[in-house]
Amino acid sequence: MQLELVSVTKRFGQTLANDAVSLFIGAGEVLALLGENGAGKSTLMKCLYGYYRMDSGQILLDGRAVSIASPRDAMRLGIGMVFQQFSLIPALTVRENLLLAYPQAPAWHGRANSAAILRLLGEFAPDIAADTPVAELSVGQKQQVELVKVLNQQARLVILDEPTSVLAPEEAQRLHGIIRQLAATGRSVVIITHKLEDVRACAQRVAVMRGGRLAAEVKETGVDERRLVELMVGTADVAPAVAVLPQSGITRLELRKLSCRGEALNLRGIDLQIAAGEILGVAGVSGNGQDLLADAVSGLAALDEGEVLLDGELLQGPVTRHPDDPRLGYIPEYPLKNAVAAEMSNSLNLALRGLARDPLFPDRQRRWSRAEDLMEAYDVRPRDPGLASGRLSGGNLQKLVIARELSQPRRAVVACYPTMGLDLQAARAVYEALFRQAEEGAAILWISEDLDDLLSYAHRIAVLYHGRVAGVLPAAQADRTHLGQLMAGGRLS
């Protein structure tokens, strides 16, 4: 399949998301689509997939003009897309999820009749058992199942939106292998990404978008990483500020024998202390309890045992939960799951933490002005306080939550993959906001699967394995080898 976008333009109100973008995608090619948040990458690919209708332009398939008015049209033409937010049903098995999405599912869903549906699962994800409940899968495995869903629909062009944003290094390497395998079978692949590692691992060509336009196209063999960064964000100086040292040895946030039940895994006997001004990183292969830990500390998940103390006062316990305590900031892994109301406006979502304390007749103009200031300060695009937050891209939705949670002083902050899906410049701004909170005395619990970042900026690193703390190391004494041993369930040598 050869596909060409010709002068594609897409507007959202006054915002020009795609400005006459033309792009060619060759058969069997892996194209990396790079750019900062709001550059128009995802919008362009969603126009190609029929999720959005372009305002003007053409799509040529093997030289022939085609009309794509919906995802159904795109799938009929052999175009599939795997989004950042998965659409699997956790309570169903892998087999059942694949059956639901199969175009010609058999009338009787027995094992023999589902052989065709599972063929590609065996080819691209042989380690995943068909009868495993999706709730028990890791993030990387769920992504593989989503990919098989798309391939079952005879996709010849596969679009992957930020596919490695929440994957552990081993899972990312496995996905890179699958992408190369797809290209070897003649399929075309477009990777929407911010990560230069994705480019190095499997891309043959790179297209860089900036400000809704195509800024440059280069062959992978000719990639100069510093030049790519300059094309994306305008400067190659994107390293975050250096993390501060703890202000004192006084414990600010304490987890005592914390135990909590999750859908696929339980937390058991978590003991952690974080000093005022300290950044404690939490590492672990995806699916080992990191998201449950974040929900437990923030009061969104009920504790079976143990307690969370803030400055010596009970914050969360088996019969006490304070998810709305203004002293605690919380940045979740998936904002739409438990941090943002998709149908509410940006201005209301930015004021969400204080709505219950608003007067009967709130000052709406003041709320609007504050939203404009925050959206400018944290570069949330489009900067429209009245826009429903569900219309934002994944990266801009993340920045909206970060603007709300880090724009005022907190005693403690739980940051769960805070830079997921963010470009380099936006990630730097998030780090600096976290470090400012630490400088002002906040205790930071920072959950991440990016070991390089944790080693560079955390003061100590705790490793979670099967819902338990496998070990805690000072960052200055840790390295990828030691952390990898703990993440795999081993002991330090």
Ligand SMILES: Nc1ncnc2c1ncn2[C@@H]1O[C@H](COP(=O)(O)OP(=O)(O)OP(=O)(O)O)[C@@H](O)[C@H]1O
Given for the second form:
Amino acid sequence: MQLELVSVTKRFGQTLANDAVSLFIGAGEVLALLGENGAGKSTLMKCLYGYYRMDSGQILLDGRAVSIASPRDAMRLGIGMVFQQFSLIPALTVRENLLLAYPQAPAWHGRANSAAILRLLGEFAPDIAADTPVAELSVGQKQQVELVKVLNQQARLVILDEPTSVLAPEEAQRLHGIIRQLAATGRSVVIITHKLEDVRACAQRVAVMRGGRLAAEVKETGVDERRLVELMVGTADVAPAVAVLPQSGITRLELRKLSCRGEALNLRGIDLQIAAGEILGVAGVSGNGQDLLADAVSGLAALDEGEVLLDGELLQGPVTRHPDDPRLGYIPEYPLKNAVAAEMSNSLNLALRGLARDPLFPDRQRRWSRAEDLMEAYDVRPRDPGLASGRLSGGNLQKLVIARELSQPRRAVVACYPTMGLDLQAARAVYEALFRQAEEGAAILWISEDLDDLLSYAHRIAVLYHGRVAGVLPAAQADRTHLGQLMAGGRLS
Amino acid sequence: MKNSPILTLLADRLMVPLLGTTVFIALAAAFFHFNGYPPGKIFVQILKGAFGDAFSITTTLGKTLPILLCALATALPARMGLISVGAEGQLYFGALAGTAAVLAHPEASAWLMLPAMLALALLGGALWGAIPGVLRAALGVNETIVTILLNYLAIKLVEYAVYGPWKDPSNLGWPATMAFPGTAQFPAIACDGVASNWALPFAVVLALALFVLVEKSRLGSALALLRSNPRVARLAGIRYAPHCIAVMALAGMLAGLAGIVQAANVQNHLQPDLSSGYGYVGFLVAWLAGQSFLRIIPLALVMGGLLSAADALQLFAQLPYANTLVLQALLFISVLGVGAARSKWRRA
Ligand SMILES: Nc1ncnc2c1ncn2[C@@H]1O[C@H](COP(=O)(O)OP(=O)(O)OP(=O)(O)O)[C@@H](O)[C@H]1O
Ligand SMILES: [Mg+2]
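Having seen the form predicted alone, please provide the structure of the form predicted in complex with the named molecule.
Zooming out: every chain and molecule, the one shown earlier first.
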């Protein structure tokens, strides 16, 4: 299937999200769609998928103009999309989830028709057992099920919106393999991404968007990576300055025998100490308790035992918790779900941490202008304090949360994948804001799956395995193999 | 956007109500036409029955008050995402509690009687509202179901009281308490033959105060935050449980006030048919108004007018009462339908 977007324009109020974008996607081709945050990548693909209706422009399928008014239309034409937020039902098994989404699902299902439903699962994700409940799958596996769900609807073009931003390196590699396999079977793939590894691993052609327009189109083979970065964000210089560890060594944030029950697994007996100015990286394959650890330290999850101390003072314990303590900054994963009220304005979401302490009738003017300043400083676009935060692009939403949590001096910061979904320049800005907090004496608990970044920027690295700390290493003495062993459940030799 | 921004904004604000009303009138006209009534004549009758003379305005205002209060009692919890259908029960229980004060000391002076009756009614309503609030906050029990069940319970309790211990023997079998003494009535206001009492302007002021509080204050933001994302509200230091209980209790007070006014000033007894479904009509009004405390006020008046016209039509034009229910349903469908169509059109 050949697909062509002709002069697609989409406006949201004053924002011109797509400005006459024309794009060609060949049969069996993998196209990487790059571009800075808010460039219009997701919008363009959502127009193609019928989630948004474009204002003007055309979609040509094998040279014929088609009209796509809804995702159902797109599906009928063989266009499928996998979003970052999965739509699987955790309590059901893989088989049941696939069955629910299967076109013309039979009212009665047994072994016979189950085979048809599971054929593509066997082809693309043979290591997932059909009778596992989805809740027990890793993020990467959930994504594969989601992908098979789309393929089951006879998709010939699959759109993936930042699929690797939530994946550990091994899982990303697995996905790259699947994408190449899709292309080999004649399907086309569009992958929206900020990561050059994705481009390197599977793309044949690259399209770069900037400010709603198509800025460049290049054949991947032989393109210089510095050039690609430059095309994406306008500069090739994206490495942040490293934070130096101060010598004082006083313990600022302390986790003592922290135990806590989660949905999938429990944290047991976590002991960690972070000095003032220290960045403690937490590595681990996702699903080993990272999100629970972050929630426990920030006071959102109830502790069964143990305590979190800040400067020797009780911050979180089994009896009292203080998620709103202004000394603590918290950047959770999935900001749309965990960090903002999506229907409420940017201005309010930025003022949120102090809300309970505001006067009864807060000064809205001041709140507004403070929001304008923060959005300017952290480059949140569009710079509209009145816009509902859920309307921001993925990366800009992340920047909004960073602005709220890191613009004030904190004593401790818990940061989960803080650069998730950010373009390279924005990621650099976030690292710099984080390191600035450290330099001013905050203790940083930084959860990440990017071992290279952890090794370059963290002072020490703890590895989380099955809800326990498998080991803590100074970053200088750690290397990938070493960490890899710990992450897989091995012991320090 | 070529028009001036003010015009656009105005058109934006007025479009749903105007279009909704038009659709409603068209649907209602069709309904009457196909049932063999001349729509034009009926519409005139309805207007006359609602606002035609001092008597009909008095009736309309009498019905507007409980509808208004019950709508507020629905809209307030809805602001934090709670769907309460409990105004009817809170109205009954508030009246029951307030009546207890009257029966305990019927001879008390107005200075003691009124505050005691009012306080007990508010407390009773608050209790009936707080029960689903506590169950929701502590155990996650669905508040909609609990409020519906508590409606039945409150009505049954009132029936038990007025058929049993509180029945006034001099009523000769008619199930009701003794008549409330003059000291247990809210002061009346009258103007050009139109009669009402001070609870009505008080309720309007309450609606306006709630409007200001919810639209402009920190509390409004807190409720909106709890509705949108309770987890994130924790980061702001806003806890679900106390807000849930307080909001439900406050809503109960509003409906409880409606109940005691109904018993004391309108019916002058506590009796089983205390409310003609005002709790449910209030629920409709709150959702018609999109939970806006400002829009609730005129809509409550319209609904009060419709109900009092229905009484008149039933008496004089022999139009069955069921027609009012149909009219209510048509109004609901028109306004919500137009609103939904508009937001869909906007999203695309
Ligand atoms: N529903 C919406 N309402 C209003 N504005 C929107 C909406 N969706 C997107 N926008 C705006 O359109 C622009 C493009 O957004 P889009 O989500 O396509 O960016 P993106 O390239 O996917 O960015 P990111 O890398 O951050 O995900 C942004 O300025 C965004 O704020
Ligand atoms: Mg996007």
